[in-house]
Every structure is written in C-alpha cells, then in structure tokens.
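In the block that follows, a single chain appears as structure tokens, in the form predicted on its own.
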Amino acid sequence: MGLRERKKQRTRDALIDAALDLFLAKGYEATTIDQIAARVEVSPRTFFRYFASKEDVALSLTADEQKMLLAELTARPESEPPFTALSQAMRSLLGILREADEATASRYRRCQQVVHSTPTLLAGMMRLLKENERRLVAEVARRLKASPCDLLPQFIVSVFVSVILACVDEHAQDPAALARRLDDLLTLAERSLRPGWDMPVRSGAADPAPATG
C-alpha cells in the first residue's frame, strides 16, 4: 500500500482497537461513537468515514474475513471442484491467521470476546455469515453453470459452512488454534467425501460407486 493507504489503515485499526477496548470496559450499549472517536483523537465525522455504526465497527473483522473468503474463492481456478475451491480459499485465510502478529491476534481475541458476550452483535454476526453464505452459493452456482436456487450449490455450501461452524465456538478466542482446527476439519472432510460428490451427474451416467473402507 502507498503512504495514504497505510495511514487510512492505521486510523481504521486504531478505531477498531478503541471501540473494542471501550466495549470491554464499559459495555457495548453504554459506549458511544463520540467516545470511540475521542479515544483516537479524531472527530465523529472521521469515524463515519470508516464505519456506519457501532455494530459496523464491532463486526468489522468478521465482515473483512467474509469479503476475503469470497474474493479468494472467485480467484480459484475454474477447473477446481467447488468444495476444493472453497477449502483452498479458506486455507488462504488460515495462512493469514497463522501469521498474525500479536497486535492482530489481540484484536481478533477481543473482537470475539465482545461479539460472543453481546447478543445484539452475535445476531449481527450470524446475519453477516448468512449474507455471505448466499454470495458463496451464487459463486458456486456460477462455477457449475447452475442456478443459485438449485439444490447442488446450496448443499455444497451448506456442507462447507457446517465444517467451519464445527469449531468456531470452541476455538474462536485463539486465531492460531482456530486455523489449525479448521485445517484439520477441512482435511477430514476432503478425505471422507466421495470424489465427484460436488459435481453435477451427467445425463445417463451412473453415480460413482460408494467408497468402501
């Protein structure tokens, strides 16, 4: 990034850190946008250049992760089966989690602590995840040359999301542990699922024989 972009990123990070500290110290409902802006020594108008609301800043890391996942999926080779593309896109995010410095890891832990202790934010996070799930279904459908209303793209994304949610609650506080757990679960899913399960069955073709152990 250029100097201007780095300065904007520092201001954004500072606003997130200030908001999380205040949410943990005073409570989400008791914290005002004016207090967040004052902690960073910027005006409320500057705050609104980066975030639309308190909920927006509290859920910013989740929103960023979902945008990155969709971008990574879109960049995967078109020849990859959909579940493989989803898994590899997620592994790109896991690499970022593993390499996070202490400031980034601390920001992630505090964000998870605030969200999981605030019902309003937890509901907001689930809404973000559902919205992104629809975008993932649309991208998988595009790859399959299918409609997002078809069962196959919806089922593929549902399986993927189920794998992700299997460990989020238990390991959400530790980004490195979350990355390891997610990688292990993705590997287990890839090993367990029948090859070709996430591809359309060609007309007149027989289903692949079930795997035997």
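Keep in mind the model is a prediction, meaning the values are calculated, not measured. Numbering follows the first chain given and starts at 1. First, how it differs from the form predicted in complex with the DNA.
A summary of the domain motion between these two forms places the hinge between the two rigid parts at Leu61, out of the options Ala146, Leu61, Ser117, Ser158. Of the two rigid parts, the smaller turns 26 degrees against the larger between these two forms, judged by C-alpha superposition.
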Contents of the next structure:
Number of protein chains: 2
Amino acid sequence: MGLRERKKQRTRDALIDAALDLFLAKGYEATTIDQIAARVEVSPRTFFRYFASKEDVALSLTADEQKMLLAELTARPESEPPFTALSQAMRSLLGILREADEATASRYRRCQQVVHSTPTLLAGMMRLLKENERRLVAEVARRLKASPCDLLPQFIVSVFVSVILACVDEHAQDPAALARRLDDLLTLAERSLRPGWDMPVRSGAADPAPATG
Amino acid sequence: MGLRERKKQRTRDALIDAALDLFLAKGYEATTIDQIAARVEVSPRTFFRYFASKEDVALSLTADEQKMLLAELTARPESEPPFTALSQAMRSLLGILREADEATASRYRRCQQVVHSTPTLLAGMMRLLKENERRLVAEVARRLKASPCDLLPQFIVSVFVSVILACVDEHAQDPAALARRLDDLLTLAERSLRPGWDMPVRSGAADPAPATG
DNA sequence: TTGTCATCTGTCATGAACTGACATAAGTTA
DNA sequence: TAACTTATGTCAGTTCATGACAGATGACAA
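The block above covers the form predicted on its own; next, return the form predicted in complex with the DNA.
Then the entire complex follows, led off by the chain already shown.
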C-alpha cells in the first residue's frame, strides 16, 4: 500500500475522531464542518471529499457495523434456522467489537454515544438499518429457498430488526449492558415464538398450528 | 372559529398541497422552499412560520397518522390482549383514512407516495414511528400493569412496529393493497407467536413453555 | 365606526451545509 | 528529471434555516 493510500486512511480516521470528539463536547448540531476541518488542518472542501455530509461522518462506523453484520450472517452455517443465524451473527458482531484494539473500540463507543443522543442521527441510523434489511431479507430468502418478496423472510428479518431497535432504546451505553439486554430480548423472542416459526410450512402436510384457538 | 384561524388553516393546507404536488412532479430534493412559497403566494419566511423545515411539511400528515394510531389504541377495550389491541387500532386507522373525503384522502395518498420514494423522508418517517413507539409502549405497559421499562411491553410494540415497517416496504401504494398486506402480515404474526405470548407470565405457576427443546 | 391591541406577514441580514470549477500541490511511474 | 495521476485549496454560488424589525391585518371594546 503506497504512501498516498496510507495518508488518505489517516486523514479519514482523523476526521472521524475529530468529529466524534466535537460532537460529544458541544453536540452534533452546534458543531460545524469548519471546526472539524480546522482541527484536522484540512480545508472544509476536503472534508466533503471524504464524507458526503455531516451525518455521513457521524454514521460511517454504524454503516461499517451493518456491513459486518451481513458478513457474519453469510458466514453462519446453512443448516441453522434463519432467526438463529441472525441472532448468532449479531452476537458474533458484538464479540468482534469487544475484541478490537482500544482506539477502535473507543471510536465505536463514542459513535454509539453521539448517535443515541441526537434524534437526527437516530433517524439516519434507522435508514441504514432499513437499507441493510433488504440485504438481510435476500440472504434469509436464499437460505429458505424462497423469493425475497415472500412474507416469511421479510417477517423474520423484521422481528430481528425490531429486537435490535429495542436494544438501542436509550439504555445500553456500555457494550456489556448492551450485550445483556440483547440476550434478554432474544430469549424473550424465542420464548414467545412457536418452534419452527422461521421455517417454511410444508404445504402438503396438515397445518399443526391450531390458529387463534 | 374566527376568520384569522380559518385563514391560517387554509394557508397551512395550501402549503402542504403545493409541497406534495411539487415533490411528486420534480422530486423532493429538487424542490425549493421558494417554489412552494411562491405557489401559495406567501414569502419563504412565512413558510417557516408554519413548518419547521422542508421535511416537516412532507411528514406533517405522517405525524398526524401516528397521533391517530395512539388515539385508536387508547380507545380499544381494556380487556383486549395488547397485541390484538394494537392490530385493531391499526385496522381502525386504515378504516378512517378510507372514509375520509376525497381531498383529504388524496393528500394522504400523495404524502405516502412522496415519502416512499425519498430516502431522507423514509428516515424521517421512521424517526416519527420511533418517537410514537415510546408512547405506545407506555400505553401497553399501563394495560399490562407493568413498568414501561419491562421487556415485555417493549417487545410487544417492537413486533407490532416491525409488521408496520414490513408493510411500508416498497409495495402498497394504494390503500387497498396496503390493507391486504397488513392483514397478511398480522395473520402470519399470529400464526408464528405462541397463544398468550403478549400477556405476563404468572410468576407462581409452572412455565408451560418447553423452551427451545 | 373607530381606535387599540395582538398577531401574522414581508423584508433584510446572517450563518451553516453543501457543490461545481479550476488552479496548485503532492505522489507515483517511466 | 519529466510526465502523469490524483488529492487538496480557493473561490463563487445555491439552498436551508433563523433572528430582528417594520408594516399589514384581523380581533375586540367603546
């Protein structure tokens, strides 16, 4: 990797760090692009060559996390039921983040903190989640040998995403509390759902579910 | 109601209509506040006295819908299980929208169309949904005589929201298709969940759920 | 009807978030 | 070193959003 590439990566990281520091210190809205750029000693115009917007720099790590979640899902064994695979992928992701070096971990932690305390960024995060949802649905549909338009893959991923969103909720600043809350919610979900709910119904067999009773 | 109030209401409606028309014709991003204001023949400054932002005017009807959903939920009988109450509240809301006069119905339809075709607005809509979620959780917790911090009320509303979000997904431009998709998803949800999942576990009794087996 | 008051509206000025165009600086490669 | 590619800085311009102030307009009492 050449000097040019390394410099770019360093500038990018420096911009993220400067942005997160300022967002934490004075709030997201009160921080200007000029201030972020000044701290890294680049022109404001250069900032926009690295990030499309102020929101983009705040959510770049969140976007990374989403990519990693998708990667973890595709790495799960095919035999696993879809919802189990999603749950385990999420647990793997949390594990990876826990094992990262301190500089990286701190970056993720500050990002989490900033996003949770800024409505605009919360909305942006949900947009990212929704965008990734489409890819998760496609992967789940592939595993179920179903179409991505079917209701079942969509429903499975929706339930999963809703659990993730419930984790996000105000609590869980530190990773440990977040992991605990995630486990509690996933346990509750497994207790609440019928066994085999995330596998397709065999159309030939009689439906064992007694409907609403 | 005085002349002043009526004029204000008319200006507000005119701004919404003009905005939706322009958003549909040229896209949300390509439309400027100046153009919206010009069409209603008010100054751009006046626009901001009615709406806090460009996003605000696009999502004002969505915000109204959320308020109505909460109202419908509180109107449901106390005896209903929470998830049933939420489902019925949503069905009532769709019914109300179907019965509205043509001008109003068209407004909601165009709003839906614009929001679905604009990522920024989709994110904003999800922010509104999330804000309302807190109120829904509070109401469900009240019905369950539980704390709003308990996992169960949060989980019930999360599942409900996930169904709503799955409805939103790309399809369902016209209200009929939307209602059908909602019914399909609610049916799927009821089939997937154990009977009584949305009622608190009696702590004294033995747990009838055989866990993951 | 008239005068007073509250409120709505337009005009102006300002700042921050972007974006395109172009010249300059820096790195890469022959 | 020379030529080429790419990153950066400067500058000008657009749009969104907000504060300040003055003028217009509906509300209301006498």
